[in-house]
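Shown here is one chain on its own, the form predicted on its own, set out as structure tokens.
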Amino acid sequence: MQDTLRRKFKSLHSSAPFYSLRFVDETREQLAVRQDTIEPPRLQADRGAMLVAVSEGGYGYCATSDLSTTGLQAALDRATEWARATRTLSVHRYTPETMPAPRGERLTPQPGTSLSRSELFDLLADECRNANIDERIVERYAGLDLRRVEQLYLTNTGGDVLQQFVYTVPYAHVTANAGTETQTRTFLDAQQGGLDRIPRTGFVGCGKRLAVEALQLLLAPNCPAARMDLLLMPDQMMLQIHESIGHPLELDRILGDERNYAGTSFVTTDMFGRYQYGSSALDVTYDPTLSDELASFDYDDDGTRSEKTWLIRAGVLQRALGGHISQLRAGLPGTANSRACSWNRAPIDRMANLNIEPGSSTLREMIGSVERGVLMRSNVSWSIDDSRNKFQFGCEWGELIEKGQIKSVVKNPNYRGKSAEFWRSLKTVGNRDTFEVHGTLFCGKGEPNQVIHVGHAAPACLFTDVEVFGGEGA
């Protein structure tokens, strides 16, 4: 298909000084299993184009699932005449010549493992009812999402990047009730690779533990209130660093774009290179070098190479996350974030690989230091403010910590607090024996809405004087 496609694109013409194509072919299944019945499999098929003209000062895009040259032909007219309209009407002149055109490759791996479906539902099925251990177990659940992408991006100043892509994406969940009280813990791990990355998920066995704990929190006390230590493990700090960095520092954002839909942020194009973000032991990274990390890629969507960059570095803003047109914009430096759902939506600004590095404190050790405070996992619920700053999570497990030990578990763990204000408490971050890659397959952002995957990867980190409460002070 890409030979065919290359030929395709080399027929094509237009008035436009730059213009582009980028394939997509996106394939999806969801097998999963509850209360030990198999549900119907689903499968997907996504396959089309989006063609881009640039003309001295304007920008236009069309796309089409027509991948005859006719089609294309009539895709890349189309997206003319919008560069055309636009050259004296966008916020930002634009100018070919600065378009890049990358060339490259990434090709997924052979598997190293082959499973029939059969052999997926019994692995499904096997954490299902092993979750059964009790009669106030009153929901059991286990799935898998697998996915294969490939992309194909030309242009017609040479560009030429192939790149594939495998996800294996295994998740469960398990629900404890007894009268008016209902706990779920879940499970969810979202990376790249093929099946053979199962066995290293911790997913096998993953039912009984669920449910022994949603068991536990059934009996557990709530999570006491007060301003005290709050230890977040990796896959709570998912979601905080998602929130409240990854979102207050995408440049679009900053620059106004989202404004209409989801917000601004209170990140200004001033503060990069002098603003106290967080404590001095916050370092944040977009990371595209872990390639097992879910939004992990070789170029975005728009052609510009990724690399390591630094955002944060010792709790001092360095950089946004604005892919090329943006940083052309707002005249900052930026990454290699520009990134579509799909063929048949624009790259935008979008986190990619958003990392905080790993520091030298063990777990026992951070433990240890904590006086009075709450460890918490696993994400259950939140709620920020439009400019990306007062925030609120819940969380499904809590752990007590008094005098530098775990007492017992609490339900219902919740803390709020203001973005720089909460970052600026990080006192301790875990090593790399507590660091864990995690993702998220349901961002959303930009009109009209585009969902994507976001890869984090965290340690644990221990934050002071965060304001902690449980279910009845919310």
The other form holds:
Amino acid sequence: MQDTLRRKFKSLHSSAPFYSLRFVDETREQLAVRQDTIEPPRLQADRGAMLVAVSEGGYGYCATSDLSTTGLQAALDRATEWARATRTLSVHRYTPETMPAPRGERLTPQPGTSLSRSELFDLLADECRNANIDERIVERYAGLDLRRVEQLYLTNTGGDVLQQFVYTVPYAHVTANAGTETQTRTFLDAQQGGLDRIPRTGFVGCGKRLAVEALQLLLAPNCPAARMDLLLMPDQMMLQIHESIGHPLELDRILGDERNYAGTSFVTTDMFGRYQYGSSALDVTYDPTLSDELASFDYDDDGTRSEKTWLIRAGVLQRALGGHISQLRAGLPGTANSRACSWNRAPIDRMANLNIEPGSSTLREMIGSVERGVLMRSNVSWSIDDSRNKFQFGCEWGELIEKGQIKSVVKNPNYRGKSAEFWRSLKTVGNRDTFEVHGTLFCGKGEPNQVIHVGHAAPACLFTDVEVFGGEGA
Amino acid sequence: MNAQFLELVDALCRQLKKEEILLCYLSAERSDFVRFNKALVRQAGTVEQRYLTIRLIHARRQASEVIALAGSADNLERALVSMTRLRDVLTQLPEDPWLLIAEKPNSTSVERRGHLPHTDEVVQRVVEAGRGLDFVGFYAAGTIYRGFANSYGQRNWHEVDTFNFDWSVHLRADKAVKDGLAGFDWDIASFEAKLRRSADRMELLREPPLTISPGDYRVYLAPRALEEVTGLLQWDAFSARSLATRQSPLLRMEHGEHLSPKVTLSENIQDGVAPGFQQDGFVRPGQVKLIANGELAGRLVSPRSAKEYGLDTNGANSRESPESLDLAPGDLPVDEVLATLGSGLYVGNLWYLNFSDRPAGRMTGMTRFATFWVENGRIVAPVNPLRFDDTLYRILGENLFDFTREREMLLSTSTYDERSTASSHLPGALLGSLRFTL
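Mind sharing the form predicted together with the partner chain? What's above is the form predicted on its own.
After this comes the whole thing, all chains and molecules, with the earlier chain placed first.
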């Protein structure tokens, strides 16, 4: 397929000085067991190509699933028309000669483990069945998302990049109910890799554990409401980083592209290099080098080579999340994060792997330093204003800490704050032993809308003087 | 497109083996997408996509695959490869106890042609109209196709030409006016008139913004703000599965809680723009009452839930979420909203809602765009974004004063995966109190 596409691409013609083809071939299989019943398997075989044309001043695209030479030429013609039509109407004066022409290859290793579909269903059925420990358990669900993606990026200026990705994502949830009280615990391990990574994820055994925890939450008191210390575990740090560092640093938001939909940012271009984003304990990197993390890649969808980059160092804002075109528009350095969710959407500035570097404290030391606070894990609710400043987040699981010790489980733990202040209350950053790699499959943004996967790795982090509160009560 | 779809399905049906059942669902579109920023073009392009869901059933076992259709010559080959793959999957499955499909053919066809000019012309005119404004927007236009066919001979087709232009005009930072224009026939004069109205309303933002302290305030939620509240309920509030597994945010309504008697909410397919059929082949009833006079009156039951819980299906989609939500109007004339509000907040838009305690129906979210402080029935100044956190039972229950007499038909602007055909027909809501926390 790749060589055929290369041949076809060579035969295409356009009056645009620069044009490219980005081919995406994705196969996917979603397997699940719910209430001990196999859900109908859902397969997907998606493939298509986006043709982009850049003329002096203009940019246009056309995406098609018709991969015949005629279909590709028709798409390139339409992209070229768009580039011509927007030559004098564009927000940026596009310059064909600055478009990257990368060459490279990122191949995934052959799978080390092969399991039949029946064996996979057995794996899921075990977790579903083992969650059935009490009549108050009202829903049990275990699933597996298997995905393989191959992307080929070609440019008329000699660019040729082939990249392959494999994702194996196990997930589960268990819900318990008593009267008007319902509590859910979930499991998600979203990383790159094949089936051989399942034993390392903690999925095996999660069904019973989630059920026990959901029942514990049914009986737990509401999280107390007060200003207090907040210890966020890595699976909630994922959301905190995502919403209140990642999105505000996206350069297209700062440039105003997203103001009509996803929103703007409280960060402005003059803040880079001097703005105290967080306490001196805060070090944030864009890091595509952790090979298993969800959004690791060698080149972004505009062909820019990815490399580890410091975005915030010792609390000071250093660099934005902006791809090639945004960097030119803003006159600022950025990262290789121009990404599209598939062949039928154009690349825009996205997060990729956005991580907090580990500190030096053990979890025990962090808990020991808390006079009164709450430990929270597993995000369940997220809401933030369109400048990515005022936020309110909720978790499934809370543990009350008093006088340096975990005292009890609390339900419906929530907290709220402002990004511009919250990170300055970061007191302690956990060490490498507390560091975990997570990711989300559902980051929504862009017009037309795109949902994409991003990776977030972090240690446990302790914040002081945060507004914490619980649920509505009976 | 319809002929190609039917030809392909007929060819696949001819390849069925004994006792196999085939269901096919086509979801396709040809769309022009143009993003604007600062009244200029940020990104312009065209997307042509055709996704066929092939669902194969044999001996009460079922599996499906979504394939991207390519050039017409390749389509049958790709679909046959998919059927072979599905046959292999079926051999590894037990019987599905919750399988339910429509077996009695009920064919329908809807085609609605619109007037959509070449998008290049639209772009030129929009840039001219937006000159001098900090205009940000997104224009999506083209033909949407949905088709269903099964081996029982049922054929359903839904084909509409639509456009949806969603924009905001910005004064500074987050101070902006939001508006939109959607329908079947593009009319530049209508756009220019609405854009002028946006620009006029922006004048109201020129006053220095007020920062309002947390607390309880009288509030008017304009239809687009209320759309965010009902949009949150669309997640799973009315789902038969969520209600049965006690996960619906309306859980307390099954334990004696109720909303204001003024709240009557329906899934109103007959007056919306969504297809009247779904992926299992069931043709939907024109209207399903969900809340009647503040009481839970119905639920959306997918065929799968119908089998699982012993209910009758009402042709809900697999997510059991409404697609054509209809909230009955109240008695408050729109032109009396400010006077009736007296002193409080006029909220043009809400943003990023989520549940802060789902089983209790408690939700949080932000004000956005044009939100104003009103005193003695007059707009005083814009306000900085505020966070609310309150329960549905207070918002649309004890604190609901009235809905407006006039309603707005809001066509969904969502383009995740594909252009949405969902809509909401909503009034505005005047609340005696809404709790703001940050």
